[in-house]
Structures are given as structure tokens and as C-alpha cells.
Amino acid sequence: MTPFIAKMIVIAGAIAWFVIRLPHQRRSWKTKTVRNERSARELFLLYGCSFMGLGIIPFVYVATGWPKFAERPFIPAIAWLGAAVFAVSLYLFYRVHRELGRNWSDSLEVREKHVLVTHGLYAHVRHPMYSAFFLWALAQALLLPNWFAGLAGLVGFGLLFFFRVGHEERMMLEAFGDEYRAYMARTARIIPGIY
């Protein structure tokens, strides 16, 4: 593993995420929304934090090497681990979209005929999509030998997660009531059996 290959894995992984998500995004646009909480705060968290940390900052680093002051030594074994973590994140990302089907949205929305998905990955955690994103952010930190660009995904997506997940769960409680309460009691948020 070389720094160049590690950077190409980050770019290839981001392209793979886009390819996986595109058909679900198109279907999502065609599915009627009955409740939409897409506020300015939500858009800032989605684009100003998460997309910046997982997209813009690492892309700028890969393309330009900026910021040079934050470079760290490149360790091939750590980059290989990052590649493996990225592969797992892509697999989870694919599975989550398949399991959610028409219930998926990139924002805080409840769809027409929305059902509570509790099978597959959702039998273990309530938010496996967030698990996949955290794994992507961890992979980025392991692959990019730059403290700023590498950790930008964990910070950016972490902000989105911690400021959004409570609001999302309140929406699900309002939509599904006791069914969601029981589901919360038997599952973790993003790490099975831990959190």
C-alpha cells in the first residue's frame, strides 16, 4: 500500500457510495413525504458538516495535499486496515438501502405508507446507516495520512449524528408510538449491544 493507492481508495469508495445511493435517491424523490423536518439546521448538518468532512475536505487533500502542516507518517498496515473498514462500510451501506426500500430518505422525513423496518441489520441496531457512515469516516482517518483531512469525516459526520439522532428518534416515536418504544428497548443505536 502506498499513499497514492490509499488516496485512490478514498476516491473510489466515495464514488461507490454515490453509485449505491443513486437509484434509491431517485426512488425516494418519487415517494410522497407526509412529514418533512428539513430545516436550515438539518441542511447545515447534512452539507456544512457531514458532506464537508466526508467529501470536500478529503477531496481537496487528495487533489492538492493541503493542509501540509497536518501531515502524519504513512503506515501501510494502517492503510490496509482502512481499506478493509471501507469495504465493510460499503457493504453495510448497500444492505441498509436494500432493507429500507421506499422508507429511506437522506433527511428527516416520514414517507407515505412508511413502515418500521426491524429485520436484517435493523434487528440489531436502529441506525445502521449511521454505523456505515461512521465506518466510512474511520476508514478515511486510517487511509489519509493527514490529521486534518483524515479526521474531518469523524468530526463532520459526528456532528450530524449527535445533533440529529435524537430528533430522528422523536419523529419515529411520534410516527410509530409503542411499537418504536419496544424496538428501542431491544436494540442499540449504532453498535450492537454497546450503544
Contents of the next structure:
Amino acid sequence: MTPFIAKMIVIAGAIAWFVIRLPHQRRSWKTKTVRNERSARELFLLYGCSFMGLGIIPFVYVATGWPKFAERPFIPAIAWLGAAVFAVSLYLFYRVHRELGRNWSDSLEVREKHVLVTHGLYAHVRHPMYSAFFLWALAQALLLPNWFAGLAGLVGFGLLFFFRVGHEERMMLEAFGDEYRAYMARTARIIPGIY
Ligand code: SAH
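Got the form predicted alone; any chance of the form predicted in complex with S-adenosyl-L-homocysteine too?
What follows is the whole complex; the chain from before opens it.
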């Protein structure tokens, strides 16, 4: 493993993520929404934090080497671990999108005929898609030999997660009531059995 290959894995991973998401994104544009919480704050978290940290900043780093002052030594074993974590995250993304199906949206929305999904990965944690995003962000930190570009994903997605998750759970409680309350009582948020 070389720094160049590690950087290419980050770019290839982002493209693979986009390809996995594309058919779901297309369907979601056509699916009717009955409740929309896509506020300015939500859009800032989505684009200004998450997309910036997982997309723009690592892309600029790979393309230009900026910011040079934040370079750290490249350790091949750490980068290999990053590649493995990235593979797991993409697998989880693929599964979670299939399990959530037409109920998915990139922001906070309740769909017409929304169904509460509690099977598959959703039987273990309430937010497996966010677990997958955290693994992606962790992979980025392990693969990119730069403190700023490497950690940007964890900071950017971390902000989205911590400012969104309580809001999302309140929305789901209002939509599904006791069904979601019981579901919350038997599941963790993103790490099975821990958090
Ligand atoms: N937080 C979930 C889903 C992310 S997508 C995860 O990390 O896997 C966000 C949308 O998914 C929200 O608009 C919400 O309406 C929907 N959602 C969240 N949990 C759900 C569930 N268990 N079943 C069905 N829809 C869900």
C-alpha cells in the first residue's frame, strides 16, 4: 500500500457509495412525502458538514495536497485497516438501502405509506445507515495521511449525527407512537448493545 493507492481507495469508495445510492435517490424523488423536516439547519448539516467533510475536503486534498501543514506519516498497516473498514461500510450501505427501501430519504421526512422497518440490520440498531457513515469516516481517517483531510469526515458526519439523531427519533415517535417506543427500548442507536 502506498499513499497514492490509499487516496485512490478513498475516491473509489466515494464513487461506489454514489452508485449504491443512485437508484434509491431516484426513487426517493418520486415518493410522496407527508411530513417534511428538511429545514435550513438540516440542509446545513447535510451539505455544510457531512458532504463537506466526507466529500469536498478529502477530494480537494487528493487533488491538490492541501493542507500540507497537516501531513502525517503514512503507515501502510493503518491504511490497509482503513481499506477493510471501507469495504464493510459499503456492504452495510448496500444492505441498509435495500432494507429501508422507499422509506429512505437523505433528510428527515415521513413518506406516504411509511413503514417502520425493524428487520435485518434494523433489528440490532435503529440507525445502521449512520453506523455505515461513521465507518466510512473512520476509513477516511485511517487511509489519508493528513490530520485535517483525514479527520474531516468524522467531524462533519459527527456534527450531522449528533444534531440530527434526537430530532429524527422525535419525528419517528410522533409518526409511529408506541411501536417506535417499543422498538427504541430493544435497540441501540448505532453500536449494537453499546450505544
Ligand atoms: N436513521 C436511519 C435512517 C436514515 S435515512 C439509519 O441510520 O439507518 C432517514 C429517514 O429514514 C428519515 O426520514 C426517517 O423517516 C426514516 N427512518 C429512520 N428509521 C426508520 C425505520 N426504522 N423504519 C423506517 N424508516 C425509518
